[in-house]
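Next up: just one chain, as structure tokens, the form predicted alone.
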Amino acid sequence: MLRLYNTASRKLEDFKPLTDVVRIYTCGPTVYNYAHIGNMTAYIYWDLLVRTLEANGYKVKRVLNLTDVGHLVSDADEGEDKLEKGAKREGKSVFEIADYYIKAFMKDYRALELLEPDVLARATDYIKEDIEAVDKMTANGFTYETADGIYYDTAKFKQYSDFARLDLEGLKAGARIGFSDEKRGVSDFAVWKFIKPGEQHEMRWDYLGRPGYPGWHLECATIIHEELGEPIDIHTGGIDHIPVHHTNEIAECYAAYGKDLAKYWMHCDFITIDGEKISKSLGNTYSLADLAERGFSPLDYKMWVLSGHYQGTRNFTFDSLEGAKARRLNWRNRIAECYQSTEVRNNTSEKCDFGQVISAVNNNLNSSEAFALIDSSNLSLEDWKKVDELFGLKLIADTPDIDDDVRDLIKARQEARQAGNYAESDRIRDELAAKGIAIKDTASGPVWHYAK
């Protein structure tokens, strides 16, 4: 039985899908810059969620959005649009920025062997639907107009504070100086922003006779409504989405469509790097390309991420990444041993099969427990194939059986050793090493491993 921690209920629940297809929505990136490894962590965890559901026999439909408009620098309704900021930084149009960084994000996404979403939804493809949703919220009495936009009146949604357990009275008491007189409540938020005269904003659409653009939160509620229908089974994101973004999505869905947005909510925690928050000022916004320059593959990083739990605060160091790289190589070489005779295979004291591995992951995606089980167990080649499907680590593809030429070299080296011709044996060993093959001599004969 698959059990998942539901943020909405704050407890571990037995998963029960609403229909015969599990519908999942994942909050995607704002595509104004390269993604750093902290950004990619969430997509690794939610890839495991999809793979776990499929391993349990469920059919899945997942939507991943791409925010290419409307997300301001802060979660509040102020500041500079991130796409506009990126355009100024690079001297390009916002459309060029969005296209470029979507391609960059998807390149990293695929390098991590993440399953493709069924729908990759760009926010700008749903402007008509956004406007229709604002019209519905207005008709239902949930919005009001100010000089700079259409705002959601959170006082009209009595359950607004429930999801994040917000202290609205405390928010009111701590409202910042300069708080807009037009904004009725401190928790009210823009569902549509008007562009002020003279304001530079390339992406603009006419609404109520004025140019503007959708508020950030609206795109997710709209895309879910159009692509999946509400309530969906599972909504995923980071813990930073809980108090503002996801709370506002829930409010918009209720106001526009009169329905709950999702049955299950899952949120992953942040990672730190060397004990510090990821920050450009600290120079620790490492990308997958930065890791590659240091000799690590994207799948080494994925291995590191999955060695912990999605709800845990993780601290990344290059030493820990080195450990993950070594662990993945160890697993690959245990697969290599499966190609060889049973006499020379690594026979550990513990035995398990894939059923035990999936049972561990079924406990709230506990990949850490599953990894420990794999480390101490003796798996068959068929089990390794299932492990590879579950975690997407490309273990089998990166560990092919040796060809006849390498097999002949290993045989020739063994014959040289038996004849006491150690110089020839060493020469062949070096030739094998150049091919990335290491040889370990055992009482049962030579065992070949991949050196890297």
Contents of the next structure:
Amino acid sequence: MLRLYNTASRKLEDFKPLTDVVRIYTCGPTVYNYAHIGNMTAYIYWDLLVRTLEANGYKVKRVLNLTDVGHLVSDADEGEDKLEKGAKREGKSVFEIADYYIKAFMKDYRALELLEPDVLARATDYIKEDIEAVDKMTANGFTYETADGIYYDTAKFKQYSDFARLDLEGLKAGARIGFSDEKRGVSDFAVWKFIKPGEQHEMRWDYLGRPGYPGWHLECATIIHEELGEPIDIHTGGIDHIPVHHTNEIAECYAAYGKDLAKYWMHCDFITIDGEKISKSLGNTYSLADLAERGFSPLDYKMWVLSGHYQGTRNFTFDSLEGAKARRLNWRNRIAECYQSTEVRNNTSEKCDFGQVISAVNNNLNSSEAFALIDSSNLSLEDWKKVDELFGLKLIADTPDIDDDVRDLIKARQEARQAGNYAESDRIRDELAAKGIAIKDTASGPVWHYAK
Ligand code: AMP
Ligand code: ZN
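Next up, the form predicted together with adenosine monophosphate (AMP), please; the one we just looked at was the form predicted alone.
What follows is the entire complex, opening with the chain shown before.
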């Protein structure tokens, strides 16, 4: 039985799908810059979620959105649109910026062996539907108009603060005076923004006779409505999404369609790097390309992410990444040992089967416990294949069996050794090393491993 922690109930719950296809929505990236490794953690954890559901026999339909409009630098309704900012920085159009960083994101996504979503939804492809949703919210009495846009009147949605357990009185007390002259409540938010005369905003659509663009949260509510139908089974995101973005998505869904948005909500925590926040000023916004320059593959990083729990605050160091890389190589070489005779295997005392691995992961995606189990037990090649499928680590594909030429070399080296011709056996050992194959001599004969 799969158990997941549900942010909405603050409890571990047994997973029960709403229909015969599990519908999942993942809040995706704002495509105005390269993703750093912190941004990619979420997609790795949610990839494990989908793979775990599939390993449990569920069919999954998953939507991932790409935010190419409306996400302002403050996460609230102030400041510049991140896409417009990116365009200015690079002297390109916002459309070029979006196209470029979507490609960069998907390159990272694929390098991490993450399962493709069934629908990859670009926010700007749903503007007509966004406008229909705003019309519905207005017709249902949930919005009001200001000089700045159409705002959601959160006082109209009695459960507004429930999801994030928001302290609205505290928020009110802490609010800046004059934040918005016409905003009625401190938690009210823009569902649609107007573009003021002279304001630079390349992406614009006509609504109510004026140019404007959707507020950030609306795209998710709209895309879920169009592509999945609410309530969906599982909605995922980062913990930073709880108090504003997800709270507002829920409010919009209720106002437009009178429905709950999702049954289960899952949120992953942030990583720090060497104990520090990831930030430009600290120069630690490493991308997968930066890790590659230091000799680490995207899958070494995926291995590092999955060695911890999605709800834990993780601290990334290059030493711990080195450990993840060594672990992946160790697992690959245990697969290599499966290709060889059973006597030469590194026999650990414990034997485990895939059932135990999946049980660990079924406990709220506890990949860390599953990894420890795999480390300390002996698996068959069949079980390694299942492990590989569950975590998407490309272990088998990156560990082909040796070909006949290499097999002949290993045999020739062994014969040279037995004949006391150590110069020849050393020469062959070097020849094998140049091919990336390391030889270990054991009581039951030579065992080959991949050197990297
Ligand atoms: P940003 O582009 O900085 O707004 O980040 C986009 C999303 O990536 C955020 O909403 C977070 O959910 C996630 N994120 C950002 N920084 C980190 C981090 N250090 N660790 C994990 N996730 C992060
Ligand atoms: Zn979202």
